[in-house]
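The data below hold one chain only, encoded as structure tokens and taken in the form predicted on its own.
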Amino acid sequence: MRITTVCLGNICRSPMAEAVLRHELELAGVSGVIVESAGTSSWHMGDGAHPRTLATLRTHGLDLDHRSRQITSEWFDKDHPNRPDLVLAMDVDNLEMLHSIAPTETHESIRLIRSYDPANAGLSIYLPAMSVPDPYYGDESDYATVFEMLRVPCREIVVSL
């Protein structure tokens, strides 16, 4: 199985989600799942994760070797080596962008990551509780908040597997 976490630039939220989800899979002893991340834009192509993302992960004992890349419509082709089985968008804008580039038949495999949080069951995707805010212009506390927002959904994704 291949899971791809997606945000805008692939340097803050989606790499953090990648690391948290990998960690939760390891804790649960689940193998055979490839977790990676990408961005819907090309703004930071080839860049490493944001220093505050890496610092936040280190605070929790997690490490990440990462280079930003862009998800494109080709990723959804049947023979593409990165074709994801599950795509986890960080917010509605990225969800809508993914829906615009992916074939309709793949849309049910593209979800907001926070839709896996039981506290958000039944909420409209357009409510702020369903999105992970971009901490790019924020400080360390904003990155810590994002980390905390990702823990429960990542645990629930592991349970759902």
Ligand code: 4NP
Contents of the next structure:
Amino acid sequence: MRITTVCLGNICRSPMAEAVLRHELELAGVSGVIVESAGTSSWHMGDGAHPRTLATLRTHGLDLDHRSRQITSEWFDKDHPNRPDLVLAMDVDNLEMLHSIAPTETHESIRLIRSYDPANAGLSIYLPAMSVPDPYYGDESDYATVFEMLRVPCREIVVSL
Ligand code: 4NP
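Switching conditions: you have the form predicted on its own, so give me the form predicted together with ligand 4NP.
First the chain shown before, then all remaining chains and molecules of the complex.
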């Protein structure tokens, strides 16, 4: 199984989600799940994760080897090597961009990551509580907030597998 976390630049939120989800899978002893990340834009292609994302992960004992990539419509082709079984969008803009590039029959496999937070059950995708806010122009505390927002959904995703 391949799970792909997606944000805009693939340097701040989705790499952090990738590391958190991989860690939760390890803690639960789940093997055979490939976790990757990508961005809807090409703006940072080839760049490493943002220093504040890496610093936040390290605070929690996590590390990540990362290069930014852009997800494209081809990734949803049946024989594409990156074809995801589950896509976890960080915010509603990412979700809508993914819906615009992915075939309709794959849309059920594209979810907002915070929709897995039990506190958000049944909420509209458009509510702020359903999105992980972009921390790019923020400070350390914004990255720490992103980390905290990701923990519970990642645990629930592991349970849901
Ligand atoms: P990300 O954050 O989508 O969480 O990786 C951003 C990174 C870069 C930009 C915006 C958001 N940017 O405008 O370059």
